[in-house]
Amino acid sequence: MKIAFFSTKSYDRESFLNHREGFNHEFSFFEVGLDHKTVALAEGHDVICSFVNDPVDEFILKKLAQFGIKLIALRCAGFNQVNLEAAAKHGIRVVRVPAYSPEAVAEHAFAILLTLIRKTHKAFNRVRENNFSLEGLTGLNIHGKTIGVIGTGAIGKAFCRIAKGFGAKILAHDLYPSEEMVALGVTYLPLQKVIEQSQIISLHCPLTPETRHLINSKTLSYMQKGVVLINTSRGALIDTKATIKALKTKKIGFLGIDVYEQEEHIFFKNLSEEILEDEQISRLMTFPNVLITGHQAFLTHEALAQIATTTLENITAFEKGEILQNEVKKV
């Protein structure tokens, strides 16, 4: 089949690339993001494949249709971007790739909260300016403190897993508890509760329009003075207008994300020569315990290789007429 990948980066093609053994598939990669201009492109291709900031409107999906295509494969496991009653009445299907190396999102969640809690990347500059100085640099032990997770799907149990090797007591929200996680030590609380007795909390839940701003100016009234709030999920699980003036008052002590609520006008391009005019990611970036990376936590060799296989497992099932195991349907 032939397939347009839409918002492509050189990783993105050099994985796919890699494993297009064992798949009849051609590809045409494009690094412009799907868009009511740039969906042309996919005239032509019987498969679009596309990324977690590619918005796919009614709109599109009509242009999609027209087009002749059946399928949209996602390489990445959400689908709140996708309007999938429309999909359906274009009779286009929609498959995603629904896990991929949970332990690359856990791993680069605990890699924020370190580096911010122990200020490792303030100690890096001042050491390459020969500043050895140890002011200012006083961190925290994450062994013994109460760290809550929020949804315990396969990253969050991989994140458990990782506090557990610290030290510190999980506490768990999850609408569906995990027996694996409880024979850990993990103890599942209301969200409330798991909030209020947190001096960590970290976001591993879905986006969905019950989980959307979550955290919120009455849900960060319940957070311990001084918390570490760290979001490597979706970007607006969190309020970020609440939680700029929760820094400003010190409710939260440190924010780390790997996601933002506006990021598809800002992550994956490189805007380093221009004026950023999103002003809310711009002030979060002015506190000094706030550490943003732009959704790189999904991004090791190891999860790559597993979207890619996924992806063109997903498209070749539906070749073939098969059962679409990954597909999303509107409930």
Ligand code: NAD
Second form
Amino acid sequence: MKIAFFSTKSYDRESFLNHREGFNHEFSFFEVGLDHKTVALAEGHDVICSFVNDPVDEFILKKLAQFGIKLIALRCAGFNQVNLEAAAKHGIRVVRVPAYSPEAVAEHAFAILLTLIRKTHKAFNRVRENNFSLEGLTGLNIHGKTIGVIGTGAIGKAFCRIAKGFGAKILAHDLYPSEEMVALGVTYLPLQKVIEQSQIISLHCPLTPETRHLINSKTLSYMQKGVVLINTSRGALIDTKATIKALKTKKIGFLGIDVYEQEEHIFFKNLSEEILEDEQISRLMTFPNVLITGHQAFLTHEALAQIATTTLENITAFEKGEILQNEVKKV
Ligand code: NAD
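Now the other one: the form predicted in complex with ligand NAD, given that the block above is the form predicted alone.
Complete assembly follows, chain above in first position.
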């Protein structure tokens, strides 16, 4: 199959080229994202492979259908960026990589959490300037804390296992509680109870109409003063405006985010020579207790290998007319 890859970076190209053996597919790598103009590049291909911030709307789907494309292979787990209803209408099937090293994301959530509460990013800068003072570096233990996990799918489960190792008490909320997690010692409670009782909250549910702005002024009001909030899932789970307000009132003690509500205009690009026009992310960056990473939680060698292999397997299964195990459909 001829595959048009959009939004590719050097690490994507390297990983797909390294894992192409055994698959009989041809690759065209485009650095540009998929949009109303660049969709023209898909002509002459059989499949397009896009990423998290490539919105696949009705216009794009119509064009893809005109080019005879019948498969979109997402090289990510989330699929909120695709209009699945329109895809079905235009006879285009959508596959994804449901689980590529969930540990990669869960470990990054912990990396952000530990950096924030032990202030290692500040210590790193100080020591490089021969400043060995410990003033202002007092941190928090995770041991003995109550951690609330919203969403215990593949990543949330991996997060709970790590939290268990730290000796935390784990509360969770999910539409489908996991017996495996209950056996691990996780207590499932309604959302409000988890939010009220946790000193650390980590978000691991997908972005859906129900979870959009799950963290808002109301849910923030239930939280404990000084709560640590971590989001490695999707930016729009958090109402950024309400969160900035909660940082100003010190309701939120620390905020660690790998995803941001308006990230599609900012993330995955080097904007170091540009003026950032996004007022909200600029405000977030002024807080000393906020740590932002640019959607890199998935970025490990192990996860990239899994993404490439599963994507190529998904495309091969489609080519052979086999059952698409990783298909996503509008429910
Ligand atoms: P998953 O499908 O395995 O698990 C999601 C869990 O959320 C499920 O158990 C589901 O029941 C639960 N859920 C759904 N709606 C809910 C609600 N309203 N309240 C509580 N729980 C709810 O997905 P996963 O692989 O664990 O990934 C979770 C999310 O992480 C993805 O949707 C994606 O947005 C994000 N993600 C981010 C990165 C990154 O690099 N930052 C990488 C991969 C995935």
